[in-house]
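First comes one chain, alone, set out as structure tokens in the form predicted on its own.
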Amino acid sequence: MADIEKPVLSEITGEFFDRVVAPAEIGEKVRSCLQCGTCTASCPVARFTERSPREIVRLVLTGREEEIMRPEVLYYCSACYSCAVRCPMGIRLTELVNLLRDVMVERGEGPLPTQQEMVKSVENYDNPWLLPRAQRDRWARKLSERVKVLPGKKAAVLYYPGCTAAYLPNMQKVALATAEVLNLAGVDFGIMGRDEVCCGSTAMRVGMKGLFLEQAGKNIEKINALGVEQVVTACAGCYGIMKLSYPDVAPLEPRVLHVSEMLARLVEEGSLRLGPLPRKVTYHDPCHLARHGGITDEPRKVLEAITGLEVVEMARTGENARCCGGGGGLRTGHPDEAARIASERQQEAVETGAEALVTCCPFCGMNLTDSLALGDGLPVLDLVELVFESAR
């Protein structure tokens, strides 16, 4: 372990690095690692893993393949991007872990057994929840107004609820609230109904690069054929993958927006008027929205527009917000650790004195809610639920 403490020199690299990492886009950046440990200090899962993020980079650079290419090391990352935004050299360590997981899968050593069922579900049903395609649009039957189903009808905006909000009964409230609010604001939108497929994020995060490319390709082709101007999603994971990863696969013609961006614009234009809602809340920044997508102001602008709503911030906000532990396959692969991380975030929320915890990602909402089984915490609301309550 002593050599791990030495500064890394860019010219000291092993055959594994030269063969696997150097050809990748992130390769040259990894060479610049200072071994300062900022990534480890920022990582929500470093305490659970056999190797810290700093050690991972050192081992990769020096070619210690047998020590790094193990599930116990590579399948704890929650893909929160904390290391990426704080690294003084701009190394996106999350992308390095994604690359190494891809190699693990190519070797038949990944993903984890608990993640394989999810992968098979995406392959067979185009969703990670082992539910049939025929159930994807059932949530829309509960809407107060009929929604357009594309491509049978035309619309300017595609609302893409994503698998979690479309399928899971306790998360369908997000899909319903989003559609209802878009209706109230007079947005010309539609959904893909049963033709919608998983964005591929869950597959990509566990190293299933081939499956991700397949899902992304199908989605891009389907969406481009609709003729819409914008794609709106209320899921931070879907947003991040469509906005930032799809362009590497093929051009996606419509502009991708997170629902918080659209809500902020609708409020500013006066198309969406929000009534009084006396309540004290705190806001949790989803990792894939704040750090991956760079969106922190828009959700807060929407909350500020609700009369009587008092927003109290947690100690860690924006790009420095604590991860909920639900991403990167961590919830599926290591549920106990994911729950502990979410519980700690809940404790930060409790300390604010707020009545409720607001977020704008169904996966964050699900993990933060489930963590209440471990101890005290606040009821969790999605941003669009609060907006819908205020707008009615």
Given for the second form:
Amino acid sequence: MADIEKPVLSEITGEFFDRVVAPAEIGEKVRSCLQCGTCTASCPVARFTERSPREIVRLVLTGREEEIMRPEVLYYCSACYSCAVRCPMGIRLTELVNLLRDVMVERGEGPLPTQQEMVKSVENYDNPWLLPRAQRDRWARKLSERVKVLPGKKAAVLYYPGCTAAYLPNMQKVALATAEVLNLAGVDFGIMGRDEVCCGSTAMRVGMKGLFLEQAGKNIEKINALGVEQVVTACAGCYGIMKLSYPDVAPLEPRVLHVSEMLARLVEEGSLRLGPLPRKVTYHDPCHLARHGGITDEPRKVLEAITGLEVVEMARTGENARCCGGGGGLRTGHPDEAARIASERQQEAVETGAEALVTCCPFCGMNLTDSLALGDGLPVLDLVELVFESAR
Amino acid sequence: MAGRIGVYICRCGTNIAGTVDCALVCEYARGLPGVVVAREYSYMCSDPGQSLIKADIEELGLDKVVAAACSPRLHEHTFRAALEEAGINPYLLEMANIREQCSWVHSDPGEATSKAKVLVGGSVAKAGFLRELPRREFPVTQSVLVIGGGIAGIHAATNMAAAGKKVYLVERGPSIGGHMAQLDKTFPTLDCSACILTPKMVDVERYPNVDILTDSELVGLDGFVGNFKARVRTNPRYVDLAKCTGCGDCDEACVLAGKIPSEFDGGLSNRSAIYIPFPQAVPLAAAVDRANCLLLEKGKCKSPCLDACAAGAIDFEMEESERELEVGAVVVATGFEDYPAEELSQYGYGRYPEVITGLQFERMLAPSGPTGGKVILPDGREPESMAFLHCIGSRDENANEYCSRVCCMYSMKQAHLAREMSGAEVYEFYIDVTAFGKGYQEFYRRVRDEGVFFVRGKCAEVARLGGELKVFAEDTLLGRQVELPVDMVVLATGLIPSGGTQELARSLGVPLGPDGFFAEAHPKLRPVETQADGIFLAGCCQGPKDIPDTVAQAGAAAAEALVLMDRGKVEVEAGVCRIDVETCNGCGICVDTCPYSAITLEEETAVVNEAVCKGCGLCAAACLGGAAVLELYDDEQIIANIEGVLR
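Right, the form predicted on its own is done; let's see the coordinates for the form predicted in complex with the partner chain.
Full assembly next; the chain just shown is listed first.
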């Protein structure tokens, strides 16, 4: 049996809170925590960690630095934002954990060893997949003349596929389908080809603030130089970062759109005609699109525009969609847990009676597909793939 | 222009003297032109303090008084009364606020003292130009308007009617009774809500001096305290209240019978387009739901209701009417609305039929309700397990920050009744149990003793997974995640202001608080008054409260209104606008500027209706020729004030 902690009162100083958390922007609300447990009950990883999100807040406020600054506590969060959007006191818990990860990295105690490989890859190759820069535009070869490469040419829209759709052989279909659909709709777009660099999301989420700033800075400079009006991405992670975190780094001149926003507009304007596709699907909202970015209607509008397509919702959907487990560095840091969470999400999809699971993030797509090895599940499709099939 | 001025500096215990050196201010005042005497005292508002002033007026022949003390909002009337008692005009008083605007907001004693001197200097200079003004009094109309026919409005109306006043009880819906009529039993005593409410409903109707105006709304309020003119619109009910017997034959005959969700039953049952609001309704008469009636909306219906009505009470030609009521006071009792639970999508309200609100559960418990008092699931089964979720829409930045004050108690009452009636396993998910009223802690303990299972954690989500309806929470006392399958979920939804509160507030000229409820004049000392004299608040329109507090507040509001009416006259501020007829050229700029429509042009000269003028001074600022003058703040006085400050 453990001893009663002594002296209890003198330990509760909140000194760590005052020094580390309070000066940051997120600090202002942390003190108001009611310890109601909404965060923990919403958290997909709380059952794996040493400390739940609710306990993290309490430990931070009582200055128990040693108990909290541990990888077993801080490196499970999948950055799904469920706690943050539901917290009745408006505490931005996801950002609190991210801030603590930044401090872990500053102290040389983070990120996790497996994540360090990924981080090195971003440092050296501008992508997390340990693949050379020269391969970034490989996916586009099949398109040959059907895609412009900027800045050599001019275009109104930049399509930014992001590292996962650009590099991973089983996800390149997302990049291809996006480009094909934009062509079909007559959108004047181009890509950056080999010049593209990682959006910085992977670095930011594991606490590598410096590397994130570097990547974001490079990206903003390069994109601003292209003179495009809009940046469109088909990756929820890239979207969340560019739309919500870039403004804190430097102004990004073109407007950032997720492909679902653009497709919804094209469908509404009549520029994109979608043919019949008699199929029953369910839609998984990516965390960074739905909760972080607040976009839940547009992907559904696009799906509704496909005649014959029946969309059935999962039990937890929209703002309440359960995380696939892929984000926040969890897939790299704790692959087994990430796969288990994905498999549970797949189970929800199976319960709908749908024949396919549609999402609109290659990272979610990859994680949900890989989880099929663990058990039941539905084939995973990206929204743009489905749209391409129906528009052809 | 001096005079014989006395200056009285209040130390206000240490409130002022803690920062301001009152002796130095006193000495400074003695050296100012016109000052005959200057004194400091610990509490100038106290009897001995006032006696000092009165004695000096009488013995030294003072003709102006400067009181350097707190805000005039607090004690101006005290000092004016002292002047009057000593035999001089009460408006020969000038106040220097050296507390709220000086000692309380400064920490440096030296600087605070200098500022107090300057403020006193300004007041002394202005005092020289004060003139005698008449006290302005108006009679008070001996009738009152009560807006809202819930328990608050009913109680206030009954008390004032019993005191012999004419009462207009205006209710937007087709019956009085409000939310209390929907409740089954009341906490913590478990008396039947209808059994204690309906006698009061019948009682208020029986008073010959009470006019109950159902289907009616206030559309405008003019005038001032004691002398309001209220415009009330009555929407057509399409049923003649004098003829209708409340038999309900029309209800059964309607082609839409059983098709329209009943608001009284929270949508758990259906009604017709012509219906009796509820069995104990007052007035007990049918009403036509205009939005759903086929004849009124589409112009096409066989109208079997007309044939069914033996009394010939139905009249589709009825039109809306408007009347003007002269009242001396207004009691606002517009109550609350249920928080719209569908806005927090994580709880599955509107998605899962087994998830219902507290008010819906009340209807289920009621013997006259949609299930005949049985706790059952939509498929007719009795639930074997139930979860009651606290704080839905309350204490939540995503909804409302405030605590709705009744949900913990009603939820525990419902848990008790649910166990009693169904034998189900019952769980309460809570953050803190707010059980502060008389007998509430005892009830909380009773419910725990009975075996209701309390989980200390706010429910995060309700979802049907693997065929089971599950409640997700954390048992924060154990630090473990809870995933509890239940048959039924009852949301303890909070209270929000009634629809139309903002519009009503604008009509009344009464401000709302940041929570959207009506703001009382002072949270502690003037809890039923508003910033608008003669308008009082009762019940949940001022903020969520339980029935005992609502009734107590309604009684207090009635008492305040009675004080006003029984006093019989109201004094209004003397500082109104005066027009110098010699100077006025009749340009009319003041007429356009006045926000209270208090000024008219008569024979090319502006004329002020002093009863309506609020003394805001906009006309005086706008008048190009200087003909509009604001009493107590005319140009001479303001300039002297400034010069005194700059001395």
